[in-house]
Amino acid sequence: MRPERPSFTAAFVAACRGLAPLLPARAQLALDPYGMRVLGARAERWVTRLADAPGPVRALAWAPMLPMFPWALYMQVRTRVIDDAVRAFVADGGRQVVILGAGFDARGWRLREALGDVIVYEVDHPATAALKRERFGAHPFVRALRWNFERDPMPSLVDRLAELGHDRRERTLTLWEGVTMYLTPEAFSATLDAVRAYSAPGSELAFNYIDRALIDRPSVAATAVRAVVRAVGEPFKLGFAPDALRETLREHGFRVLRDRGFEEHARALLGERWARVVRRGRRIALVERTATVVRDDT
């Protein structure tokens, strides 16, 4: 992303998890009024407003954003399967989450009765991070940490992270939503490593991803959002098989519980009728700290 401004992908992904309640009620999986205040209080209340209006009334609203209702239900699907992890997290336990490249994710604020007294850490750029408590406000349980990642290096976060309260030796859930993509294979391996540092044994990391295959072979779809983004400053750049990713994380001291592309995700949640509709070639990986580290020095 550019160094001087809020990450354009960020605010897009808010808006998006914004529109949900102009969703058909049963793609209405995860409400997030924190969504829209991103783009500012005139497109918080166009949204309130329409939500409030009869059911073919929010169907015309679709109408001039079209092409936005498919990335609406991708996600919808996408946030509603990490918010499910963290649930299942909290509840077995865990009392430290850490959101890398948080963006303008709200769970801090949406999922407080799940969450408790969890404290959350969230790790980002100063700009983003500097907009997102203009719009958001301050949290008792939310701890920010303003981080580049392009310059940060990645071994002092433990050091940064403690100095908010993070404890190690605690078990971590670390989100890491919609960001591998725009990682190189080196910074990919570096968070990995700086992840399993910070986490004790039976941490978990929760991640999207996409599938190589959509990068070296993209649809029409697919390249024409590679160009979007890749004008913002935020182009695709890492991408893979999941055996592939199943070794990398072996060999950084993971292991996978469950991944799971989108299409799979989207039939449970939306029924085939809506599946239709979810972006393909994406997937979302959960994966469990181990207590070694399986290198492949051969």
Ligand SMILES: C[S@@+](CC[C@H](N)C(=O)[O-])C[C@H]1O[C@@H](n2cnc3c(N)ncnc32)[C@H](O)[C@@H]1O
Contents of the next structure:
Amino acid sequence: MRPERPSFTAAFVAACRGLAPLLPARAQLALDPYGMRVLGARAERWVTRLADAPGPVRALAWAPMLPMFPWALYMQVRTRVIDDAVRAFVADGGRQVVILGAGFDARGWRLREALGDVIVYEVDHPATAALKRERFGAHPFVRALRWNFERDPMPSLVDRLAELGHDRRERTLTLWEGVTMYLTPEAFSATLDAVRAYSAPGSELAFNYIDRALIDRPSVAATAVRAVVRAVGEPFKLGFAPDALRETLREHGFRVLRDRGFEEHARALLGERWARVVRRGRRIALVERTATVVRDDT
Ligand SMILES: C[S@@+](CC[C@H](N)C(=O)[O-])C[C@H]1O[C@@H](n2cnc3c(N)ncnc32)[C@H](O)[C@@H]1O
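Return the structure block for the form predicted in complex with the ligand; the form predicted on its own was the one displayed.
Once more the chain from above appears, this time first in line as the rest of the complex follows.
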């Protein structure tokens, strides 16, 4: 990403979440009242007003922004699956959540009822984190760490988190949402090692990724998306075949608990009709930090 500028893609995905009240009721899976905040008060008011309008009026509102519709649906699925992972982790006694590349993720605010006094540590690029602080303000249980995954020394992440109060002896749930595709393979590997270093055994990591096939043999729509993200300085760099990813994770000391394509999640959460509109070639993995690392040195 461009070092001096807040992330464009972070603002885009937050806005997609913010548009959820304009979707058909069946497709509203995870409302995010903070989603439009990055676009300003006028945008927030516009969505709030339209949210109470009759269905046909809400449907008309999509006319000038039709290309956003599949993205808003996709974001509902992604947000809901990861929200559910957060709720399950906390219900199981988890007390620490780390969000890598937090962008305008509002879970520290939005899921507070489920989180109680669980501390959320947000790690993000300084320019994006600064804009978030300006728009979201402070929260007593949300702690921010300004960090560049490609420049800062990843092994020191464990100490920087500890300075904010993170305890590596306790289990942690790490969210790495909408980030892996923008990283080099080296940054991906170094981040996995850092997550392992600050995570006690039994900790979990939830992340989404692009299927390697979408990079090697992109559809017309995928080619267009790649051109846009490249133009805004945030090109897709990384994708995985699920089997290769499983092996990479194993080598870094993680075990796959679940790894499903969006179409599968979408069918379960939205039903067949709306699932057809959701973007293909993307997956969400939930993995567990194992007690030992198994590396093949052959
Ligand atoms: C698509 S956004 C996702 C934001 C958030 N996780 C969400 O899903 O709403 C990508 C995020 O990765 C962060 N990011 C990308 N490259 C980064 C880097 N090299 N160092 C730190 N953060 C980076 C951006 O600042 C941005 O917040």
